[in-house]
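Below sits a lone chain in structure tokens, taken as the form predicted alone.
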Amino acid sequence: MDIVQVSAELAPWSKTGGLGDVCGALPRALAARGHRVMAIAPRYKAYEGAWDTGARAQFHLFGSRHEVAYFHLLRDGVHHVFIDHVSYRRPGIYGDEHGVYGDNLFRFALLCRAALEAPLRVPLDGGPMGEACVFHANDWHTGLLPVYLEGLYRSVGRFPLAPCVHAIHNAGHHGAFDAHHFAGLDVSTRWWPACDMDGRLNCLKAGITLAAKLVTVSPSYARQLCIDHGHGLEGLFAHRARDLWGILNGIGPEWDPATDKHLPAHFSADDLSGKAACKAALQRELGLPVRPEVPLFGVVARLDHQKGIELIMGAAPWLLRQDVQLVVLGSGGAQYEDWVRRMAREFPKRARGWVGFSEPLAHRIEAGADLFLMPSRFEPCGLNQLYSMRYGTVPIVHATGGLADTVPTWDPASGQGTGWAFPDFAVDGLVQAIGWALHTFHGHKDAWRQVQQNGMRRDSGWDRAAALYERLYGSAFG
């Protein structure tokens, strides 16, 4: 097939979360499997690499004309398509230090527009991709997509065939603006119903109503969009079960302890030893004292509501009063911040806090840590946790979403399961699990080491997702 996958980050250029991996993996698993693939996105800023094609383009939106610039790059047998206009060239995606973009809208209808043109457009190997291709949008960011498809092409004969998926990783971002706004979208208002929302534009609700097929990031996430997770889409997405699929995400080979370059030691399932050296060696780079028989808890967060930090917050003064050592690594709410910082000062010999982001230390936190809290308020699918698994690191999650996909809980009579999953949403819960986990540490050692490798020998590769993805993009062909 031919897919073009549109979206408003894709790594390793442009990233602020889990969007950006798997908008920057898939495309490659596709590829990889025979597929031609365009992946497009928005050019931030001159990336390496990346030549001017020397197509353009012309738009009217916002009562102007707007010329915009292909730019492609060839990488992991990706046809990698960065769109170029001055309104992209800021500091930030979505924002700056000021706030969110005024003009957002107009950024990513724009997006939406261009990435319509790049397959007629961008030359190939072969030749530019045409109009028989399918169209994979990314959250909100793209939900017009599908509006300017049906508005602008197949209502004059053009991509008569070309479906579109619409992929929702977070149904928290609406993309909801001012009603008056729909009319600088240059497009019919025949369209306005399925961009309405309670009177306002909603691009994510023009997505999910007009594209062939939806998926999400895991089959409980789908389930959950239908019920009390949409975020006052639920009626909708219930509307369209039938069409929404949940596929969970995978991870690159770039979290793989037996090759990662960010490492002291590498280690496997069937070799443990260089873990225990990765430990050694993270407990001496952040200050606390050496010991291996202490179990190490680690987080790599965004630090916010959704990320179940409070649960965290809650936990800590009973956590810390056990023999243990506690390692976090993230930003956002101020509240959270302080928290961080207080408990590395009130528990120096057990914890430690990083507020910010390193990459290079996610990495040797999910090596060197024994386990991982990820007591998510809900979670889409969730990476951290995959990660965590393909480290020997034991997750201790929320049981919601790609979480309860992914974490069975350990059971010692059949020696299944790869954590520990706690089902209600409360201190409490967080509590008993981190002491089941602490029971099994401590007591059963041959039982810890099979948890471990339950974890590491799970397949989370990203070729399983791009089958499920083939079998979703003939489903919307037919």
Contents of the next structure:
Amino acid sequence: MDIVQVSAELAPWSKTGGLGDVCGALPRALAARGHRVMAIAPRYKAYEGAWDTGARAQFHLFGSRHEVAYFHLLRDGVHHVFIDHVSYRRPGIYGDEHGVYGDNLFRFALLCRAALEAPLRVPLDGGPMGEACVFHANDWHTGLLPVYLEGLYRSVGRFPLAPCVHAIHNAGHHGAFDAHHFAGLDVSTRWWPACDMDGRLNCLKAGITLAAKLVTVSPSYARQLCIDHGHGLEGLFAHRARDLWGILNGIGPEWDPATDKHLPAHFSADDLSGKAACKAALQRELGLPVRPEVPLFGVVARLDHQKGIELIMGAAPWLLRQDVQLVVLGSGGAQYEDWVRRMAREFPKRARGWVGFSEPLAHRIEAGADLFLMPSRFEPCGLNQLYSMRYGTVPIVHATGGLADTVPTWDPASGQGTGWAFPDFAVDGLVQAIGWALHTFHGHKDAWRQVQQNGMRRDSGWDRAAALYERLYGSAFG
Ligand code: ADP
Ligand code: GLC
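For comparison with the form predicted alone, produce the structure of the form predicted together with alpha-D-glucopyranose (GLC).
Now the complete complex, all chains and molecules, led by this one.
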């Protein structure tokens, strides 16, 4: 198949969270299965090895003409295509220290327009891809893609067969704008009802309404979208439930403790000795007492309402009165960032907080910690619990969405389970789960080793997911 994936983030070039990781990894897995894959994202800055193809396209948007250039980089069998326009060349992806960019609707509408021309204009080995491809759009940023596909191409006989599959990584972000902006999009008002939610232009709703198939990143979240986690779009999701798939994310080869370039030592399920060295190195790096026997808790997250940071804040006074260590890496809401700094000040021998974004430190926390806290309010899939399990770091999670689907609670009777998942979103649920985990850590070393190894041996590769995406695309063509 010819597959054209379009997203606002594409790791390792651009990333604020899991969207970037997934959009970077899935195309590689699809290419490895023999498909021709284009992964399209904005060119936020000059990327080494990505060359100007010479292809250009012009679009009329918001009252004036805009020209984009197409840059190309073939890596791991994937044709990475970066859309160049002056509005992308800024310090942040969605905003900077002054807030979100005021022209994001324009920037991502332009991405959709440019992406639809990419298979027609960007020369690959044997010329452009052509019209018989499947478009795979991601989140609200690409919600307008099927509007343009239907309104500007299909209505005049172009792309007669090409379907659009829309992937929902987070239904909490709609891309909602005042209705009068619709006039700037340069499509017929015939398409307004698809975009209209409560009188506002809603990009996510447009994608959900018009895409041939929908997919989200876990089976549980797919169900929850139709019931109570659709952020106001439950009815529409329920209406489209037969077209809505749930496919769990995988994790890429850069998250492997046996080869991870950010780690001071390496390890695997069969030989965990390198993990102890990673723990000691992390304690040293952060200026914590170097003690192998003390349980070290890690948190790496966007500090957002979604992530249930309140539960960690609620449990911390109890947790930090015990002989434990806690390391938090994250950035986001000011109230959470303030708490991270305050907690580290109050418990200098037990806690460290690192406010910011650091890919290397994220890897070293995953490797050096014993336990990982992820009490998300809702979680479409979640990657950090998957990374934790791969690194022998036992996750404690709220049983929601992808967390419920990937972290079975340890059952001493059967020897099954990879962590602890608590059912109700409440501080005492988290406290109780931590209590059980600490009891096992201190008192049952063999059981602890088993939980770690169960997680490390879990198949979290991308190939299984890629095979399901293949079937999804096939059904979209049908
Ligand atoms: P989400 O996409 O909702 O943020 P995921 O668990 O799917 O949640 O993915 C988060 C990704 O972002 C992981 O790769 C994680 O390591 C990374 N990440 C989040 N915050 C930071 C940070 N402050 N520094 C480095 N990496 C981070
Ligand atoms: C989103 C979700 C997260 C998911 C990621 C990648 O940001 O919040 O749960 O893992 O996308 O799909």
